[in-house]
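Okay, so here's just one chain, in structure tokens, the form predicted on its own.
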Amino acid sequence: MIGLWARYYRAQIKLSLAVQFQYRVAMAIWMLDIVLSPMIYLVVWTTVAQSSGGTVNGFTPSDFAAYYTVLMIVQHITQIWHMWEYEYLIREGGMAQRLLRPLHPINEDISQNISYKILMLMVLIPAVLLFVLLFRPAFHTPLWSALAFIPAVLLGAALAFVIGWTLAMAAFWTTRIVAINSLYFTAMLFFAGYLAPLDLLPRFMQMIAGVLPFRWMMSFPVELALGRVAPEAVLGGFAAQALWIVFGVLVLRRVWKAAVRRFSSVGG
């Protein structure tokens, strides 16, 4: 079964590279924003640093630049998109064509997501060199942090798609979903540690960030990166990631067969 699985996977990661090479002028457009954005948002911040007298809440603009450079890595491994492709691929009867495949689509998504970050290191390698070459991030990570960061950002990867995958399954109930989608990113915007490190928010935004999912999808993994988080509290942050998997997992089944079962009333 593991060997049919594998298989699959392989054969799907496969085409869905071989689909996503036709669109290189999409993809690119993408990376830029995944690369101007935290370059704005450094900018931003290196300004305010040097107009308040070197930091900001012991940030200095090479710490912000390693911020931002690493921001820039977990923001591409956990990127999801799914929840803009649904409201389309209903009301163009491309879901009926998924439903009626013997497998789940969530597999094919899982597939296009690992294909498509596969497929863009190519662009962010040397986006990510550029980046250090111009702003000198400065980087104090011990080597056990430097490690946890690995299933950290892995984690933070899988809870970005199932909560990602599961409000895509809005567009079963609406056939516009960009307002619920936009609601969604303005709270990743500043709970996920996008916008600026969640040490700068004031103390309530804080406290509301270490409750929401958004800090354990992105902010987590980078401050283990740069070496942010105490080795005392690393086992917590890693059990917040599973229990918000664990949790997004049950509630997308449960919406995924009221989906259905909704889909198919509709449809029949």
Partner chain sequence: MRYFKLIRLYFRIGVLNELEYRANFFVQIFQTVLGLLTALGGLAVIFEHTGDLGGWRSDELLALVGVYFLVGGLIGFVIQPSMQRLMMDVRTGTLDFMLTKPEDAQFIASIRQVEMWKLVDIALGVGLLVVALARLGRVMDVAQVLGFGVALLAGAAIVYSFWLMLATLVFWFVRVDNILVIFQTMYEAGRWPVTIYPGWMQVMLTFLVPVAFAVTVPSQAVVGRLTLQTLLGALGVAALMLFVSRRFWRIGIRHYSGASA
Second form
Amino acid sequence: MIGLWARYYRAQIKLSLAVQFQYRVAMAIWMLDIVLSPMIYLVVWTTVAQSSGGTVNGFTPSDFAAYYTVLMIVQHITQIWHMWEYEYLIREGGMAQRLLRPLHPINEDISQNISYKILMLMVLIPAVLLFVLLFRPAFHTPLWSALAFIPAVLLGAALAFVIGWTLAMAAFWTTRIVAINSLYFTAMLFFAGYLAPLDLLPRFMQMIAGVLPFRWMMSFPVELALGRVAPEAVLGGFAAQALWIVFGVLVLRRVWKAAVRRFSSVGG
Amino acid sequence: MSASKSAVVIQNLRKTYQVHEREAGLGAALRSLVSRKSRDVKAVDSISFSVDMGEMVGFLGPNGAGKTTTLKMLSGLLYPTSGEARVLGYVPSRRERAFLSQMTLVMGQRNQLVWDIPAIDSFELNREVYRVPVAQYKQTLDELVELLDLGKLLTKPVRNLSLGERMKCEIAGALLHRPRVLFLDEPTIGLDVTMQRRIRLFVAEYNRRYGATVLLTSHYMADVEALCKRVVVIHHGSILFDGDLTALVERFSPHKTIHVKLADENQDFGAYGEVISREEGQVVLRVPKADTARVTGQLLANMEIHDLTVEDTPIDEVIEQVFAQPKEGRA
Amino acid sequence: MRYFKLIRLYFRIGVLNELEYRANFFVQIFQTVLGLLTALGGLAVIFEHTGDLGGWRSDELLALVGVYFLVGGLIGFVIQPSMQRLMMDVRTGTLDFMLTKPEDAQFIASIRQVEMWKLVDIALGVGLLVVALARLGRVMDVAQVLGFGVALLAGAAIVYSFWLMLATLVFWFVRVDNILVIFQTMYEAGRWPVTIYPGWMQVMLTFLVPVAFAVTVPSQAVVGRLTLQTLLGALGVAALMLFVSRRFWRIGIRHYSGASA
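Requested next: the structure of the form predicted in complex with its partner chain (the form predicted on its own having been shown above).
In what comes next, the whole complex appears, and the chain from above leads the way.
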């Protein structure tokens, strides 16, 4: 049984890689998208640090450089985009094709997600080197913390995927999914540690970030990579990630059922 | 599950859509934000029929008659509003793996093959999706390649194929798991005559080899004539006719056409029948079936005729007449 | 005069068309509010930790955000939609209809498509400018207002020429929509004064993707930091870009007519 699944995933990822490889020029351009946003915020915070005596709340310019370098990597690994695709998929009949197959469509999306991220390493690695050369990040990370980064970023990616896929289901009900997407990305900007490391946010925003899932998608792995998570808080962090994933999967299953019911009552 | 010899059973199947309505004007638009008026549209209105195992049935009707809606209900894409559908004993809308693995839906205007890469790569994926054993996959693929003459097409990116070539690949991809039930929705649409024939012959051969059940819609009566002994005609969501194709002609076209070749076509044929066309040296008449012998005799007796042939009304015309029936005028 | 009439006609069609999709209005309002929240929230977080950013105080940056919305709205209102339409028309072959019209093709191509709801962004930009000026307690004299107007026009002309050149590429390479992503992404950088970026990035943001002329220079005019040299420089670049992009457009059209004949 597991063998059959593994073989399906191997075939699907192989296929997705072949398809996505056709768009390598577009990928090079998407790289700009990956690099530019973290770079802007890095520059802004470096400027702030320089004009306030070299540090902001203990962050030096090279700390910021380290923070946004890792953030760029984490952002790539946790990236999701299915919410942009489903409207098209439903409108153009792709959804019907997927439903005819004896397989949950989420499998195809997971495969595409993985293959895209593998392929994009080709541009991510040079981007990271560029960051290192230009901004000279400094790391003071203990080994255990750096190792903990790996499961944390994978859990973060899983959480982001679950949330993104659930949001994508909105396309079954509305064609104005763009508003939902904007809301999602704005929340990410503030509460995932994008605009600023969460430590630098005002208290009330930190509290909001604490009850939302976004922190566990991006900020937590980044904090681990920088060695900014206290040893006793690590397990709690993983637990929060796991809880959010479980909760997300439960919601996802309900929403998917409702989406299929909706699709099969109004037609594609 | 099902011990019967029916592959498809439909009973009182009904599908209604809700359509939102809005009047013109800004006021109406604002009101519609709060409360929307809606109206039920019956796409399929209580139809019943069944298809035997291995049977090929033509499913006919004009655009919007409810054909595609029915096929979508049978393949599990749409829930029926009421009534019951069973395919191979399964309830389609439950979308069980065993059901989905034994049927296929081919839509002439939709494609499942990935556009940018060769078809063979999509096939490989389908093998894993449908969990087809390697040996069986190879055998089926070889047969399909031979029957559809796919040869070199499989290794070209799909986007570089012609419409006909692409359709052949689509069909092959849809049959790799050797489905026992085929729902074909306009499989030959937009193809040239040769390619239509090719696909027709293939469907017949597939049905013969694997005993597959086929439910086929097509705008091309040649497809239906070649493949289906039996037709189901649906119009305005209801079944208008279910039976042999020949019986359909009998019922809806109680006429024959008489082609007459003669020296002077400008005579009065009003006494013999309805003139359909009149060209130089040739006249075509439509005559009630019962009168055919009498009219033929009179024509030969009263006029100087070079040649005379009697034909059944072409199937296309019959169908046209059937579709022209008003909604109430059910047979 | 005739050009104004044409502009009015095309805008009218655009407005009527958009009125068919009223829900877009609410979506746009929502998007704009989120954009505003992002901008103000960002400023608030940063000025928790510092009194000025690269020499700009928070209310001065508010003015810059105003210009950012104003210019972004202008681009999204007519420049970007028209250019995207142009590229689509080349791909689908419907450009021929436009070329057969007895008007300047570049002019028509540039005003043909309007996204009316982007006016919301323009209005918000103006509003932010007013608020920022009030908070700064700044009263602009006639010369300064004029300077701002000229800087804004020059910026708009530069951005327009830039877009036109990108779009003209479509005559040679059919798939250039991805290049547009470059502008959209780079424009994000204009949220902050370009002077804070490292030197090589400033060069990029000035000459490669003219964000500096579009946002920073007009903002400098608002807060009274604009030097005459910068203004003249902007004007010079604008004139040059308009000239070059028109030449480029002509070459593109000729290539297109030659290739499709």
